[in-house]
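A lone chain, given as structure tokens: the form predicted alone.
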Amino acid sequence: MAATLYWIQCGGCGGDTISLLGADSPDIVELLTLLDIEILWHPSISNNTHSQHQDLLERILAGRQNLDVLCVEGTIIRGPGGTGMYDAIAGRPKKDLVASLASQARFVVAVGTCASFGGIGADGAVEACGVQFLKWEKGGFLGAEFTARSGLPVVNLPGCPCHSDVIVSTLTALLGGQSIPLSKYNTPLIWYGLLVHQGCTRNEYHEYRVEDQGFGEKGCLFFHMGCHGPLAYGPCNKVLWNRRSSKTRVGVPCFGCTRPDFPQAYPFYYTRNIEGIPKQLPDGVDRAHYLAYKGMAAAAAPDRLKDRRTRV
């Protein structure tokens, strides 16, 4: 029997759908065939009529239609005043539909940062939150104790958007019965167990504090340009976009889009600092040791690194 999948888009831009449709190894058609997945509903690719969709929902919620995977894209909008009517479908708040479908699903997957942690609307009047988190705090919409029929909590796949390989591999593992070790933020450790910085091709510049102070240079973007690479856990330098690039590889700071607090309330291209030292230090680094180490490292920077900091 084919595994079934229902994909609901809540408050968001649809970027995770676009990412999934761009998958190439396998592409989405091959994925559905290889995993024997039947898409019950996806707003971008399904052609059900409204009445057919409503009948499908009734069958799922009544237990007459099996639901293996519920994918939630976009933030859960609870406003105004907890009604959820800022984001409704057929006169029904989407938040209520998410809750009902989640109670029937074998797995619940939050695709993208908005669905995982709340994202753009988490600080606004729309009263948004993630499916099982509100930024750093577990709970979110479904509550901290929620588990799907499989016994797993909501599996979070943050990213703005989430890389297609992460979505594909997670669905493959879940439906293949493989164990998926999760972080304390319910993210698969295979993808979110390392800092974006750890795979950055500009690592050596960081170690010797050879710093970028503007776009087009060849140095570390962390000290002045707002790069979150040493602060964010994600796959961005592990699996490349279009098999060839990432933000830091083309000289753009990591925005930290996999972090629970994304997007931050301060400028993207500026590193907040105290007397020239970033306010947020690399994860696990002590400030006093950082001051001493980076001072010595900068003094010891080899000429081949400093000489390469030329405009391109």
Contents of the next structure:
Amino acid sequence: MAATLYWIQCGGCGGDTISLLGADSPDIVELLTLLDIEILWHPSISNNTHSQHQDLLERILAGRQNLDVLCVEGTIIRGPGGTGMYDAIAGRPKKDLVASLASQARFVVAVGTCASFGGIGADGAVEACGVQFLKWEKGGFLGAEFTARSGLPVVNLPGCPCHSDVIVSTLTALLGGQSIPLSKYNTPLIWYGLLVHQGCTRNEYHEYRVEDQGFGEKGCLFFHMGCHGPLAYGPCNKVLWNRRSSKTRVGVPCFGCTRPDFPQAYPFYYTRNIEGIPKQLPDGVDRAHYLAYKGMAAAAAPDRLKDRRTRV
Amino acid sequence: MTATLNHPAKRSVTRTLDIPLNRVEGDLSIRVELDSGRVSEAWSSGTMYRGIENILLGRGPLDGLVITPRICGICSTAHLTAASKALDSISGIQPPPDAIRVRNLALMAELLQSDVRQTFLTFAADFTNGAYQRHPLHEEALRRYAPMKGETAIDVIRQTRKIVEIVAILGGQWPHSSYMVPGGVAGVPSLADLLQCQHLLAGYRAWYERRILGCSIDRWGEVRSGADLDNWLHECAAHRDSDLGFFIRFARQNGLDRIGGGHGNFISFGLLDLPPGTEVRSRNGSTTHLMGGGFARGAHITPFDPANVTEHVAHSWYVDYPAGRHPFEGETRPYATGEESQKYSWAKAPRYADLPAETGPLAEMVVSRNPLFADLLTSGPSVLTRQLARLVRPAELMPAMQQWLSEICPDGTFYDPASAITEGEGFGTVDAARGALGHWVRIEGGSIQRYQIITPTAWNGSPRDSGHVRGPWEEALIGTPVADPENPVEVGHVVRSFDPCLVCTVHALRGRCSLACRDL
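Here we have the form predicted alone; I need the corresponding form predicted in complex with the partner chain.
Every component of the complex follows; first up is the chain already shown.
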């Protein structure tokens, strides 16, 4: 029997759906066939009529239609004043529909940083939060104790957008009954157990502390340009975007878009420093050791890096 | 769906129903009144408020480059372009010519993706609607456009994901990169990068010519009038059976050339900046754009003047101010009254010289005096003409892309260091996939003090203004026949021909497109 999937879009840009449409091996069409997934509803794809959709919702909520996977995209808008009416559907807050569907689903997957942690809007008047987290704190919309019918909490797939490989493979693993160990932020460690920094073609510049202070160069962006590569967990430089590249490879700092505090409260494209050393150091690194190591590394930098001759 | 009988004393057949129309980007609710089977009144309502403009206030001067692409998953490159052009204008810097080429190429790849996906995954999916079950072309429509199953639908998914690889090569990823910066772009494309882009583009062009047009772009370029179009259609089976040929046949046979008119006012901010020294020629003699911007009222076309842009909120859920305000004076103060007042949408109502105006590919064709569309428009705009303009826009773009790719000097100059941006006011305008997009920005004391965004869908899907004049697709709906109020596919055709993107209407919306036909 086909596995069933319902995709709901809340406060967001649709970028995770767009990311999924870019999937390859399998692409979205192959994915549905390979895993025998029936999309009960996706707002950008389905062409069911409204009455068919209403009937579907009734059957799911009454337990007459099995719901294997609920994918939530976009942040849960609770404003103004907790009413949720900044995001209404047919005159009712969409957040209520999320709660009802989540109670019936075997798995609940938060796709993207907005659904995972609140993302864009978590700081705003719309009173947004993630499905089961608000930034670093567990709870969010459904509460810390929520588990789906499978017993799993909401599986968070952050990223702005989330990479298509992560969405596709998570669905494959969940529906295939394979266990995917989660971090304390309920993100699968397979993809969120490595740093964006890993695999960046500028790593050697980082290693020898050859730093850029402006755009259009080849050096490391961590020390001055606000790059979060060593601070953010995600597979960007391993799986690559659109099978081609990543932001850091083309000289754009990582904005830490998989982090629960994205978008950060301080300005982008700028590294907050303490005496020339970034305030936030790579995860787990001791400040004194880092100072000594980076001082020695800079002294050891070869001319080919200092002259930016090594390509990235 | 609920249906109630009308008051028996009334002559018109009336009923009340709610019919969400999905497959628009975001949440939109359309309310129409039906009188004797035709739409007599229409209200377009955005049902979500995200408050993005206000999130930007107080943030770092460059933060619009990171936050605003996140407004929209499908046109993030357009927002990035507008955001960086606004900062260019504040810093007074003109990016190097090759930086303009790189910005254009990424934006064009996004347009190639959007025009084709919207036409076949969103608009033409309605051709598979049960309303056409008895039409002779219905089976073929299903074979082509059934969601996730149709031959064209699958092909479109596979080809469009390839063309946006150009954005990833130049800008790191698509969607949501932030590689355009004041003064140019962050990356320095190599010869290898540019060659890969050329290969991707050549592949997409070959596919577009074979599958979508059924002829070469050069042959299509000879179609310069309605009569030419008929000749082209009947010339050979390859034309008739292409997706363009099928689209025209299906649309004509089902009356889509007779619905969806509208005000007949068009606005374009100008499509694609011409880099100095390029051999690419403007379509309308513009010295600044591939298709120079302008405002068209009937056949009268005037150059675009940004001073004429205002936004009204009389029917929008914001704290009132009289008449319209220029975006440099604009504000976004949400004020949700529900349904008790005349306010009914989270979208503001942009106006040009106080007039509503339609934007998008058709507006570009009109303003740039494209002969085919000038001829087709002698009988007024329609769903068919509007969607046709979108479907053939890639033919206008790809030759220019190929030229720009060949003009770029690899490892050359793509960035002119901008001085620190601390003070000033500026704006960036661009024609995005769905039309005219502008960011108006004021920076003071090193942080953003005002950020006003007017999106294409705000133009097209605007509610009434302070003079109670309908927005463009509200107007275009008037007179639309609705054969079956339980399945108002005609309303979907009209609204989707504007390519609604409600996530973009940043003050506002997301959701279904619900249709309420109220009692008269």
